[in-house]
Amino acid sequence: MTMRRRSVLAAGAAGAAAVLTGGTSAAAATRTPATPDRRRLASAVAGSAWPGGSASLRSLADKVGLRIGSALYPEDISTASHSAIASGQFDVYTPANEMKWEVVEPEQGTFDWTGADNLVNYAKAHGAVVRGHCLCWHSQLPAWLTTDVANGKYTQAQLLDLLEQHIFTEMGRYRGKIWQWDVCNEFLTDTSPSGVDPNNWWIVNAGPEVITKAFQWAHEADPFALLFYNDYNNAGEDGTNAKFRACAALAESLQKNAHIDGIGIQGHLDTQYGWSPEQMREDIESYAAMGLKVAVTEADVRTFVNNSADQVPTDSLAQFAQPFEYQEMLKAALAVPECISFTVWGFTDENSWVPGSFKGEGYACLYDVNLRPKAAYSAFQSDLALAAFGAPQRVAGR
């Protein structure tokens, strides 16, 4: 998903050879859920504080083997107030823009790994892992690539060669340091029936085999990374199940012809539209039944606001609807063990992509524009605490 754009500094090819100091292996990301401590619960009932009341989201999610994450901007790493939240609350980080092709190779053969390296090293320093996002997408491609393709410089085979080179270059640099990669992003239509979009830039210019080839190359480039297909509305979020069916069919084809580990469900919701939490849970279960892992990858819940600076909801009921919809997404994820991570697309309204993309809307994140936790944050904390510890035993009545 496109975030607010950040300028990047071009670096020479020598920068591409720099040795990374960070990263966490994919194997290290797999954890065994802790068993609820019933004695601790008994102590809580006896008079001490509820054990999840002040715990971080990441520490609570860890107790059930779930990783809780956020997309990060460079300032989320470099600014102390942002970093305190990023490192304290989340343990899986997605680069908002820093691993996209237009950023890492702004000019053909000239690479800038600054932002990506910083994020990988930051994750290592704070005991977190990274979701690589994304290798093959129709948006945020380098201008040199789209211009040359439009001018007919490359044949279909040559364009596929460039994508292969891009995948091996980027994944090779971070081999063993990225937990999950979004290999292909947003290839399905919104129509019913849904299917691979024949008008997608990659399909038009590289041919329909591009998806399968991208997954084949990605697995060869880093066999340790979990490979995901990522899309929006592929778990019934739009009120239909058309895109889920298309996504399941695509995944089944990739299981036969390439290598795929999981499905990324973006989870972008809007309080003005209805949706079915039960459908989302059922769809996650269906992906799991196919032998796939699932990750909620870009969750947020937007609503109408007074302006893009303050982002105060114009409907008082939206202040209740926003945390409710967040909670229901989280519960759907918690209900299925094969859902291994839940990532919000930026944790603060201060730099959310929503106001710049949806006119008159905002208030989409867990923290407000002043970095204060909202009701949605408290709802997450409460539900994760219940998942981690269970409900405390009732005090005996008379």
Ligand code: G3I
Second form
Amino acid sequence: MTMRRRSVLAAGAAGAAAVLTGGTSAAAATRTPATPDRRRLASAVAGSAWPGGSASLRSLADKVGLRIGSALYPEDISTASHSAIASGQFDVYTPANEMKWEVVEPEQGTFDWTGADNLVNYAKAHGAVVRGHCLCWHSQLPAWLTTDVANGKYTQAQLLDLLEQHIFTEMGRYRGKIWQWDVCNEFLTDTSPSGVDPNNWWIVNAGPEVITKAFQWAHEADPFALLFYNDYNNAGEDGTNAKFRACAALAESLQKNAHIDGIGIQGHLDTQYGWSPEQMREDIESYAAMGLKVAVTEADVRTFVNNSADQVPTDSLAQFAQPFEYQEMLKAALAVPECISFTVWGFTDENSWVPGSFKGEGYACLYDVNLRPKAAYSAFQSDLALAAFGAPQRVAGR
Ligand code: G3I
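Target state, the form predicted in complex with the ligand; input state, the form predicted alone:
Everything in the complex follows now, all chains and molecules, and the chain you saw is the first one.
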């Protein structure tokens, strides 16, 4: 196991060096006569930022202006062992559930901001910022709302009023304290061609203008927050790239009719499916060329495992594929300066959403079920250390 892990790390490190320096491998770089930059690289290789070293992901990412984040569950804040990782490694936090409508307004007019406040305060205490998630989504809506809508209690206009109120209430509470907000989440179809889903709960019940209106209200509610449209398979993951095109078209319409700052690429990968890192990078570049910022918002890479308690991959090749796919996503993000943050959807397999949602799968995070860093964590360390020598500085996020 140890040997195998070492070889993964060596392969990951060499690959990172090749991509980020334009050379062929880290080993080759150390054999080539030293130039000043190569000497700096060699010293980074030898220093604490190399696999096994102690440099945190956030300190390494900071060198190129990238914020590196994680979704946090309440226990990530309240449990000392989790909190040490959350605060030590990451500097942008997304509440996994605590800002969703069903959580903040469980009964109509009765609010519970406990989890959201905790996360915002925690970020402040640890020199981190917050990605608010998410204001308008078809899932995790309060039961009072979905029941009333199903019973025909509201007209489309009344439902839009409720959404407007929700956006102003939640964004107003945290005005000036949230770096990026996911305003609308997962409105596009998984078809080719793709487009706004006519069967989406919001489109059906509030009408097709709901997305534009949500972005208009969000910009009014907190003009300082960066506003994102967030989705999965919108950057090279779906084979046809149809969802990227639909996402770009939606963003273009929002640029004309409302206000949008960026695209969130969720990045939920699975080792059993192919995907194209080159396409992801090209798509990020295309979003950037439209004047948009980009955030990788929910990265994880799942695979088949023995059981949900231990989450040991059943295919030994997965131990290579999992960190490799993580690395390729990170490199695509690092290549484009408009990509300002990279967030993983939970940092430990212990509380990952994957085993509960994908039968027989797990091992999706950077840390295992016992909070030990996995090969993917070390690969991130290496790639971020090397990024300081080749990746462009991020554009400013306001
Ligand atoms: O709060 C209840 C609790 O009272 C109850 O005892 C428990 C029993 O199962 O369930 C708890 O609710 C769960 C909730 O997470 C909070 O832990 C829900 O069952 C569970 O379905 C819910 O899952 C969340 C999922 O969104 C729902 O769609 C995951 O934690 C969360 O990580 C996940 O996040 C989404 C992003 O928001 C959007 N993109 C996809 C991503 C993964 O699904």
